[in-house]
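Listed next as structure tokens is one chain, alone, in the form predicted on its own.
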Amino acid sequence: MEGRSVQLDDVWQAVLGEIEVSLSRGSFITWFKNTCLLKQSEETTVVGVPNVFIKHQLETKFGDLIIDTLRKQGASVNQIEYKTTPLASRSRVLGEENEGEQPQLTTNVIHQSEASLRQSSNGLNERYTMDNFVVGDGNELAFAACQAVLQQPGIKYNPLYLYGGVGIGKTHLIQAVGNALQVRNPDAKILYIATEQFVREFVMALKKRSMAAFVNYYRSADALIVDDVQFLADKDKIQEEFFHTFNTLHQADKQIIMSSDKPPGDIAKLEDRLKSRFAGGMSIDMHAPDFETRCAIIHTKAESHQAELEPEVVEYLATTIQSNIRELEGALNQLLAWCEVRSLKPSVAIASSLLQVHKARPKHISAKQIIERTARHFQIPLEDMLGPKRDKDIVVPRQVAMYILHEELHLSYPKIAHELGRKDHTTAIHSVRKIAQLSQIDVSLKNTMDNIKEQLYA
């Protein structure tokens, strides 16, 4: 039996190798990780899969590809049965644990169990692991870079800087790296902190005259993970302290990981020396998840609640909520809770009814609120937004505000121009059209506007 199992594994690894070439890395990891070949004969071919959602996807989307690839490997197969089984976990689809081989950027997965992580003072949330992070086209490069960091912390990709819109998984991924580092070395000092918390601790240390303790705490870290570093902007004393902490850790080959909503060079009122250091390692733009990734995220989250969703429910949620993982998870939690209380099975009809309420927006949002929120997001004074300045770092936010006014409040172009202090309404026409075109090709810009609107309706 053992020899037969090895033979099946060899055939399946050859099949996976062929399939990997024809798919994006994200799709391959999402749908083929933890699959295996359970049985292969002229009569029956059985592929093991970890859950019913992946079973459905392989049956409906990849069935022909799998059959053709099996035939290329010399297997006689006419149809395939997909069976959910824990045996699927024996698949080595990502090539981990190959003894004697050097670690590769996109082919190694850290397999230590992270389930036993304890909540501690390092700031990390034990729920965020590499195992439950869903990889897709929008985040596969970031995920691969994090794997490389785990192989050589402090050496490869230091600092690692991840940026992108709100709710796309940045916090999950950077904390997952921290948790994996802690598992590998329980005695290491792995610190995670949100920038706003770092700022509060700095101010408190000044008040209590305990700066020495503050400095020693962060500069003695083996890995420092900082979320939302854009909030360092316009805080001169704190930027200076962070600069020296960064240098101390970097020179000692200690790993630094950061997240932000924009690339280093786009953070207004951030010192040039910090921008230079942030961009000195690896900077990666994380995009909103594609449809397949959103489906996989929904299934993973549902599974963590011991809930099973029909494929059509998963696909409805993934189609309805497209840009924000956090919003996607919130909608799923609402659906599951509503159905559990009433002992109902989740359906598209129920999800549709709940999401109509979930998406309802208040009608009291004003033009002034939109303009103020946009100015705050771009960290520019409101008077500059409404004034005559034509600097690029002011013109673009002004154009974004005009576009949101047009889309959300359906204001006329003359009214939009008036709200922004413009005399000529053709300026508003040009701005709205320009942002509409750019948002189709610039994912970062689209994420920015989604972030502003989310804050408006929060």
The other form holds:
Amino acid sequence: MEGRSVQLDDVWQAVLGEIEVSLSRGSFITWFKNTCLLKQSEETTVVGVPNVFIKHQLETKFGDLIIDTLRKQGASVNQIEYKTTPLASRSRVLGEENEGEQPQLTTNVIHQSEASLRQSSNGLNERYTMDNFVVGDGNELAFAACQAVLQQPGIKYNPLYLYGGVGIGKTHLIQAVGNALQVRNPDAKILYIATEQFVREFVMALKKRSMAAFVNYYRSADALIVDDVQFLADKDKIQEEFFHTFNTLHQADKQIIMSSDKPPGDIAKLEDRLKSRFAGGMSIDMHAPDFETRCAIIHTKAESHQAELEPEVVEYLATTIQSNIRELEGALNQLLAWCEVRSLKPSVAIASSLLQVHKARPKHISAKQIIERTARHFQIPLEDMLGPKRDKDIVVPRQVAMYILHEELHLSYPKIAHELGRKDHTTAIHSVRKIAQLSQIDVSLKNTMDNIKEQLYA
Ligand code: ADP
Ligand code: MG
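Complement to the form predicted on its own: the form predicted in complex with adenosine-5'-diphosphate:
So here's everything in the complex, that chain up top.
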């Protein structure tokens, strides 16, 4: 523990003490055990973590909580960094920095999570394959269509358009097709791009006057896979560009694959000519998989971590989390990591204590419920929330509602604006950003929002 001062340890112990009471015991131990404070100054705060798996979790899930709690302890936090460090792992626990000596499961968990972060320049992530996609009720049609595409790319089902809810395997499947195409034809230019990224690149190309290069890059693809095309909505210039790219590729019999959260016809503010192009090949809706398929998915994922699970544990997970495979996978990873740290065998009892949060949450909370609950919390009439008034005591609750819509339902900005009766989606962007920033420094605002959320899920 050389190099770390007693003072840093004290601060961190105080922070941990506070965080411990705000999380379930399972989460706390899984994510915070063997962390430490490596540096604390006006400019930077550095938190030491035992491995990249934990690092990723702390950054994405607990970042705000850690910053808030540090500030409560009087630390000024400007920039925060998470650093994997052997100092942070004091026992045989998850990942010493020197590789090779780790328990097997841990190695896999870590590598899996690194793999999921790594992407080659064509946007494909080799983690997703047709082989590790579990086929069952809800996705079998989509899977069959992908196989057909693989047999005759560009000819059968062009474009292929898959749509459905969050976390049901759309990205996995279209990535898998891309990987399979690339394997069969190593020289082909197979491109995967998330629509948001496409939009960012387009804007950048406009700014840098490099439109020709941008256009060429995509129009010379042998297969183009575009994820979440609903985000093209309301972006006229990009739609125009995408229309031409689409046509160029389509006319040359190059395969186009798209995913979206809704059928082409339902994407508001999408040009009619694009809607008809998107629907002109094969559109297939995907659903959340049924119970048996969810169990099979858990088995496959557990196997990839070289872990064995009793059937009742698998069934417990599959029953508790039904609609979103991403959440299901998260829960499984949490369970495996938690048990691995303590050399315990995963059981229903452990799973259920780790998953209390999930259980408490109903599957669906509507935008309307969020807006009503927020209005009630601030004691303002719903009409004012949705109406034109611009007084501060109405604007702030409205912004808070937008932020919660963004956080909890992952709605697009145009949709958020629409839900609150605004025409301009930039209002939603500004509001969400503002509240995100404010809630970092204003603890009472953060508490207010936590309260609203708690009531929503109560
Ligand atoms: P979507 O794009 O529909 O939101 P993803 O493709 O990102 O969902 O899936 C979320 C997670 O669930 C991914 O890690 C993916 O590998 C996994 N997943 C979803 N469906 C399946 C399946 N049928 N078999 C294996 N893994 C799946
Ligand atoms: Mg996706």
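Residue numbers count along the first chain shown, from 1. This is a predicted model, so every value here is computed, not measured. We call the rigid core whatever largest set of C-alpha positions still superposes within 1.5 Å between the two forms.
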(Q) Superposing on the rigid core, is the Cα displacement of residue 337 between the two forms 2 Å or more? (A) no
- Inspect the rigid-core superposition and answer whether the C-alpha of residue 72 shifts by 2 angstroms or more between the two forms. yes
Residue 176 C-alpha moves between the two forms by 2 Å or more, core aligned
no
